[in-house]
Every structure is written in C-alpha cells, then in structure tokens.
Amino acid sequence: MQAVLLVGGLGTRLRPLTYSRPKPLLPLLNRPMVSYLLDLLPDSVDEVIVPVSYMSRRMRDYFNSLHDGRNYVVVHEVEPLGTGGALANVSDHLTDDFLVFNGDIVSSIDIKSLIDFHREKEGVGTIALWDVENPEAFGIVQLDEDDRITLFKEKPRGSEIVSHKANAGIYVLNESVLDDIPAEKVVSLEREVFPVQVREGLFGFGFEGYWVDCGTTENFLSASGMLMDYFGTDVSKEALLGKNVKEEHPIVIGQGSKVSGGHIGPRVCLGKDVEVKGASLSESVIMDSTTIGKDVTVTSSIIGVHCVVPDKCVIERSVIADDYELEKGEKVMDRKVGMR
C-alpha cells in the first residue's frame, strides 16, 4: 500500500522557526515532527510519496537517510499546490487505495484499523475523525447510522455547526477521487473535493487516544506538552543535572545537555547540548546547542537552536528564532523574535 505525506507547505504559521528548516523537520521532543507520522505506518505500507516545495533538498536528504525497508519518492512542486493539488501532482505514482496524512498532525490513531474500516465500508474514501470543543477551527462532518458522511463543512460558523466531529487530517482514498482534482492548480481537499465526494460515498472513522494539529507555534508547544504528559519523563543518560536542580515532571532532556541549577518543569523539553546555568523553565521547548544563563525565566515559549539567553532575561509566551542572542536582562513578552 502507498501513503502520501502532505508536507510541502511553507510553514508560515510556524515562523520564525521555519525560516531555517522545513516544518516537518521541526524537532518535537527532539525528533523530526514527520517521524511521528512514519511511526503510524503499518508494515503493509511499502511506499511513501512526499510532494514537497519549500526546502525540498532538505526534505529529500532526510528521506534518503531513512533505511526502514520502504521506498520513499520525493516529488518536487514548483510552488505549494494545496492539499488537493499536491495529490494531483503525484497522481501518476498512485494506484488503488492509498493513505494521506496532513504533515503537521500527531496522533495515536491505529492505521491498520482505519484501513480495515475503509475496506469494510467500500466507499471512495474514509476520513479519520476527532471530537473537538471548538468546531469553528476545523472541517466537521455529519454522519448517518452507518458512519457515512452526509455533510462536510470546512470551518463552520453559527448554525453551520452541526457536530463536533472534526476532520483529523488522515484519510484512506480510492484513486477514483483523483479524477475530480484538476492538475497543476491550487486545490483544497477540504473546501473543494470532500464536499463533492460526499455523494460518492465518504465514511468517518473515529478514534481515541490523542490528536493534535502542530501547525502553529502555539499548537506546536501544546503538542510538546501533551506528548510529555502522555509518555512521561525522558532524560538522556548522557545529560547532567546538578544536585541543586529542582525537577517538576514531566520533562525531556536530550543527550549532552547540562542543567547546573534552578528549576525545570513541568513540560519542558531541552534538546541536545543545551546548557542551563541557573534558570526557571516551565512549559517550554529549548532546542539544540542553546545556552541559558543565570536568573533567567522562560515560560510557555520556544527557543530555537544555537541561541544565547544571558543572565536575568525573562521570556514569556514567545518564540525566539535560531541563532539569536538576547541582551543581558532583556524581557521578551508575547513576541516572535527574529521575524523577517
């Protein structure tokens, strides 16, 4: 079976972190975000097709580095074509039923069960569904008693909200769906394809566990915390924590990192070779090779790789771009530092 990873976007909502890397390679708990999608694939998936545009060489290098027995086909897009246009762009590679994943989704879905459900229903497609509190931010569906989708509405408002069952960005589709997607155009599966395919036979598959859309800096940070809550603390054997460090779990600390004092946690992820000299860190992500000085406070923030945060700085609800050095005592509140 084949799977398509929709990872070709520019990652604008995750800037400034995506100025220096494609979105799928952002480190989520010190692993490339896209690796969580690959973990979901059952053995029956032997080929993965990846349409990419932004930083396509970086993406190609990553997939070429994988040696898991699957064939990875990276297909270049001159410019991002949307979720539907990307499928049309790789249609020559697709046969029979195939899986599709939005590239910024992290979830616990059982893909084998999704495939079995799809084959049992014999529809043109199956959409994974997740119950959400605020349907206005998602595409929602209405189901009949046989789990057939009778309505698909992207980002409903007011009276359009007929359910809380949201599109989870994971699908099994029949190749016949490709016939309704024009080539070489920007096309949205959610707005232009699925509402039409409802009458052809789309079904909805709900699941439990966890699900999060990592497409914004706020959601990326939430995903990091959620995964730590779910999987617990993970401190590398090659990390060093001083005796005076107060730990509040869960935390994740990468190889070679050193924390000599202060308070760390809860829900703090330190990358590789991070040095923390004496700070209070909570609900935050500090990426590889960054240095945090003494008497520093970091709360609900993301700090990129190779950054320097000198003594007495305060960072709250902010994002710091890679390779950025703050001034001693600088305060950063509700900002994205390093935007171009």
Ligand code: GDD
Second form
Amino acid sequence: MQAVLLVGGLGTRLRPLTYSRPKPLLPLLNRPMVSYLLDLLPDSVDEVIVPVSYMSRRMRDYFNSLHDGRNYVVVHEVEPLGTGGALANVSDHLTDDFLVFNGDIVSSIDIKSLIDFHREKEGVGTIALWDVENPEAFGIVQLDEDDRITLFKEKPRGSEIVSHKANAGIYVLNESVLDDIPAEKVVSLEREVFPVQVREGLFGFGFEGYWVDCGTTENFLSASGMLMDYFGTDVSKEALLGKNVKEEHPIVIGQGSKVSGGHIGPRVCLGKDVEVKGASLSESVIMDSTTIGKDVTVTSSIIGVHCVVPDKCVIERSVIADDYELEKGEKVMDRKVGMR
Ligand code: GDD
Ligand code: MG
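Show the form predicted together with this ligand, please, the one above being the form predicted alone.
Below: every chain and molecule of the assembly, starting with the one above.
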C-alpha cells in the first residue's frame, strides 16, 4: 500500500522557526516532526510518496537518509499547489486505495484499524476524526448513524459550526477521488474536493489516544508538552545535570547538553549540546547548541538552535529564531524575535 505525506506547505504560522527549516523537520522532542507520522505506518505500507515544494532539497536529503525498507519517492512541486493539487501532481504514482497524511500531525491513531474500517465501509474515502473544542482552525464533518459523512466544512465560522468532529488530516482515499481533482492548478482537498465527494460516500473514523496539529508555534509547544506528559522524562546518558539543579518532571534532555544550576521543568525539552549555566526553565523548548547564562528565566517559549541568551534575560511566551543573540538582561515578552 502507498502513503502520501502532504508536507509541502510554507509553515508560515511557525515562523520564524520555518525560515531555516521546513515545518516537517522541526525537532519535536529532538526528532523531526514528520518522523512521528512514519512511526504510524503499518508494514503493509511499502511506498511513501512525498510531494515537496518549500525547501525541497532539505526534504529530499531527509527522506534519502531513511533506511527502513520503504521506498520513498520525493516529487518536486514547482509551486505549492494546495493539498488537492499536490495529490493530483503525484497521481501517476498512485494505485488502488492509498493513505494521505497532513505533515504536521502527531497522533496515536491505529492506521491498520483505519484501513480495515475503510474497506468495510466501501466508500470512496475515509477521514479520521478527532473531537476539538474550537473547530474554527479545522475542517468539520457531520455524520449519520452509519458514520457516513453528510457534510464537510473547512474552517467553519459562527453558525457554520454545526459539529465539533474535526478532520484529523489523515485519510484513506480510493484512486477514483483523483479523477475529480484538476491537474496543474491550486486545489484545496478540504474546500473543493471533500465537500463534493460527500455525495460519492465519505466515512468518518473516530479514534482514542492523542492527536495534535503542530502547525502553529502555540500548538507546537503544547504538542511538545503533551508528548512529554504521555511518554515521560527522557534524559540522555550523555547529558550532564549538576547536583544542585532542581528537576520538575517531565523533562527531555538531549545528548551532550549540560545544566549546571537552576530549575528545569516541567515540560522542558533541551536539544543536543545545550548549555544552561543557571536558569529557571519551564514549559519550553530550547533547541540544539543554544547557550543560556545565569539568572535567566524562560517560560512557555521556543528558542531556536545556536542562540545565545546571556545572564539575567527573561523570555516569556515568545519564540526566538535560530542563531539569535540577545543582549544581557534583555526582556522578551509575547514576541516572535527574528521575524523578517
Ligand atoms: N505538497 C503540498 N503543497 N503540501 C501542502 C500544501 C501545498 O501547496 N499546502 C499545504 N500543504 C500541507 C501542509 O504542509 C500541511 O502538512 C498539510 O498540507 C495541511 O496544511 P495546513 O496548512 O497545516 O492546514 P491546516 O492545519 O490549516 O488545516 C488542515 O489540517 C487540519 C487538521 O490539522 C485541514 O486538513 C483541516 O481540514 C484539518 O482539520
Ligand atoms: Mg496544520
């Protein structure tokens, strides 16, 4: 069976972090976000098709570096064609029924059960569903008693919010769906294809466990915290934590990182080779090779790779771009530093 990974978006809502890397390669608990999707694939998936546009060389290098026995076919999209256009662009590679994943999803969904459900229902497509509190950022569906989708509405507003069952961005689609997507133009699966395919027979598959879209800086941070809550503390054997460091679990610390004093946690992820001299860190992600000085406070923030945060800085609810050097004692509150 084949799977398509929709990983070609620009990742604008994750700027400034996506200026220097494509969204699927952002490190989530120290490994690329997209690797969580690959973990979900059952053995029956032997080929993965990846239409890429933004930073396609980086994406190609990543998929070429994988040696897990699957065949990865990376197809360049000259211009981003939207979620539907991207599928049409790789349609020559696709046969039978196939899986589709939005590239910014982290979830515990059991894909084998999704495939079984799809084949049992015999529709043209099955959409995985997750209940959300605020559906405005998602596509929503209405279901009949047989789990058949009777309505699909992308990014509903006001009175359009008739359900809290959101499209989880994971589908099984039959090849026939591709016939209804025009080639070589920008097409949205969610706005233009699903609302029409409802007539042909789309089904909704709910599941338990966890699901999160990591497409914004806020969601990325909460996904990081959620995964730590779920999987617990993970401190590399090759990390050094000083005796006086106060730990509040869960925390994740990458190889070669060194924390000599202060308070770390809860829900703090340090990348590789991070150096923390003496700081209070909570609910934050600090990426590889960043240096944090003494008397620093970092709360609910993301700091990119190779940054320098000197003594007495305070960073709250903020995002700092890669390679950024703050001034001593600088205060950064509710800001994205390094936006272009
Ligand atoms: N190849 C390619 N080309 N991929 C694209 C393009 C494109 O032009 N545009 C977007 N993508 C990829 C993105 O990289 C992302 O992985 C996925 O398609 C979905 O795009 P997002 O921009 O993240 O959409 P969203 O989060 O606003 O909404 C989507 O996901 C929600 C679930 O998280 C929709 O599918 C909603 O219906 C859904 O509820
Ligand atoms: Mg998204």
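In this text, rigid core is short for the largest set of C-alphas that superpose within 1.5 Å between two forms. Since the model is a prediction, treat every value here as computed from it, not as a measurement. Residue numbers count along the first chain shown, from 1.
- Taking 2 Å as the criterion, R157 counts as shifted between the two forms: its C-alpha moves by at least this amount when the rigid core is aligned.
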